[in-house]
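Quick heads-up: it's one chain on its own, the form predicted in complex with this ligand, in structure tokens.
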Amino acid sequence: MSKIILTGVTPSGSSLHVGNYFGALKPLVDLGTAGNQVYCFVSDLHALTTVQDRATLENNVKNVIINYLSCGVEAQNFVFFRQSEVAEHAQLETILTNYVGLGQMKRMHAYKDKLEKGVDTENINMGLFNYPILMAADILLYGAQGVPVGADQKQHVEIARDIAQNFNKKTGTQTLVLPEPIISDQLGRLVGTDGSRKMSKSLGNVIGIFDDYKVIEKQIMNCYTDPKRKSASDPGTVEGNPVFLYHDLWNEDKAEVAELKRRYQAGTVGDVEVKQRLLVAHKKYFAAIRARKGHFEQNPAEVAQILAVGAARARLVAAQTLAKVYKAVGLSAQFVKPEVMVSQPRPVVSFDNFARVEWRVGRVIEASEPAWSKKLIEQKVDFGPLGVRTIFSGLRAWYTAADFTGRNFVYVTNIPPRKMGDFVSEGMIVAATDEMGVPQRWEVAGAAPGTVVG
């Protein structure tokens, strides 16, 4: 069953290694491919708890954005954005601070660890102390059911759950969804090239993804194998041997892997050859990801566009949750939207003129996001007896092409064709802005294409 999944990524300046990829990124991308709705954001507000140098923060944020995009988090089913571009995260945090006790907060790892290390409370900032509450806001804004995190973050998902439960109980509502952590057992801890400890940048036992191949070759060649093996003709052990573990992960030629294992156990292949094959497989497996990294680095406008669309789509959901929360506690949810304030009253239309507008049900056979526009979604719409028309709608800040395909909406079908870019729009979708400033379409699931509704 498809679920709402959310995860935050701490901005960091370090380059990706295969432990990050198979432990965090690939499982995340797989969740999206499997049909779940995945919200993934760069937690730049959280980063302020430790990084207070502007240039460093900007660099770290840019680095993770490129890394994550290269690995595929801008595919369908993903909403990828920067936490600081959706103000609702901070707004919800303010409310949630009232639904968690000081005692429980003092038991949180990040804070407790500092105390145990003898750090003076004068030197622990309140951002760090409140870290789990902001994280709870991140999760609860989107009604996330599953939260993929490293084992060290499990406690934070549990506190989010406690806060949600407490909030619902105190307000007598079901406003907030209770989240569950998703911790991948087998890959949550990929062993490093030293063969004993978790692969980690700080331990220097990594195999990179984006590094120069000379560097990656060295990392692979220095990898720990079977220490009991003196020469290539000694039978070797495959189980628990990191080189074979890595072969299983990224060598897609399974027949070759099986053959290498067989020869290794029989003592008919040397470690050097096994490692050389591992390097070749690395080049093949990560080629597309490396190419995408180059592409995004060369096209900052495209990256900015993906983030803008991501933030707009995230806000669509976050604002609705926040409004529910405000109402549940008795605050005003009449948020003033700047768009509402600046829009000018339009001239009066006569009743007769308005009655001439024709509204018809159209079935979207196909929808796409044309590269030449940032705002438009192109739709091929079936109007039954009227035939198929091409219609452009300026709704891309809120919806994707996939939000249209195969669905029936109401369109105005008797306005003159209108030029948009080099194309012509033969009609207009009916959408009305709601209290949150979000254009809501008029969906009529059951109706036959072409039916007149107004």
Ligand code: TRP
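Rigid core (definition): largest C-alpha set, two forms, superposition within 1.5 Å. Treat the numbers as computed from the prediction; the structure is a model and nothing was measured. Positions refer to the first chain, counted from 1. Compared with the form predicted alone:
- Relative to the superposed rigid core, P235 undergoes a CA displacement smaller than 2 Å between the two forms.
- After superposing the rigid core, the Cα of Y39 is displaced by less than 2 Å between the two forms.
- Positional change of K62 between the two forms stays under 2 Å at the C-alpha, relative to the superposed core.
Moving on from the form predicted in complex with this ligand, kindly provide the form predicted alone as a structure.
Only one chain is given; partner chains and other molecules are left out.
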């Protein structure tokens, strides 16, 4: 059963290594391709607690965005965006600060860790102290049911649950969804080239992904193997040997891996050959990822577009959650009755608001006329990087489903989902009207699905 999953990634200037990939990134990509709704954001607001140099932060943010896109965090499987681009994160944090006690905050890992290292409380910024509350807002905004974390990060999900429970109890509602941690003992725990400690750049026991292959070759050739083995003719141990662990991870020629293990245990292959084969396998496995990184580095406009789409999709959900929160706490009180408001002149839409409308080309890959409605035409629309959406249009008085299939039209894609019977419409077709009041299709020939119009 699919779930709503949320994860945040801290902007880091460090080069990506295989421990990052197999310990965190690949499991995340697998969650996205398994049919879950995955929100993945770059936590640039959180980064301000430790990085307060503009150039450094900008570089770190760009680095992590390109790394994640290169490794498969794609628009069709993820809502990928920058935390700072969705103002609701900070807005919800402000409200949630009223539903957590000071004593609870003082028990948080990040704060206690600073104290244990001898840092004076006068030098601990409030961003760090409130870090768990902003993290709770990150999670609760999207109704996340699961949050992938290592065992040492479980506390952050638990405090999000506590805050949500306290909020729901005090407001007498079920506004906020209680998240569950998705814990893997292996998350981020790949053993380093020293064969004993977690792979970490600070420990110098990593194998890079995007480094020059002369560097990667040196890293692989320096890998710890079997210390009891004095020569290639001595039987070697495979279990616990990091070189063979790495072969299992990225050497896709499983027959070769099995043969290398057999020969190693029999004493008929040397460490050098096993490591050389590992280097060849590394080049094959990461070739596409390295190529994608080069592509994104050369196409910053494409990266910006992916982030803009992700932020727009995230805002749709975040705004709905925040509206429910405002209503629950009493911040949405009206000064006139709804029926009086309806009778008043409709407000003029400002140019700024109009400019926020997202117009995109979508290709209708399938259209049908649902039996439960006499007005609607259901369309499955391919928006390229945005993926496929279901959109209902009330045009059956003038058109049939056959008029839509296989054609490109302009749609508004950043409006909130709207319930249609037992179904949900995820956008709106743009239409004009002739003198007789008959809608005219805004058909676009030759434009790629997902193209922004205007």
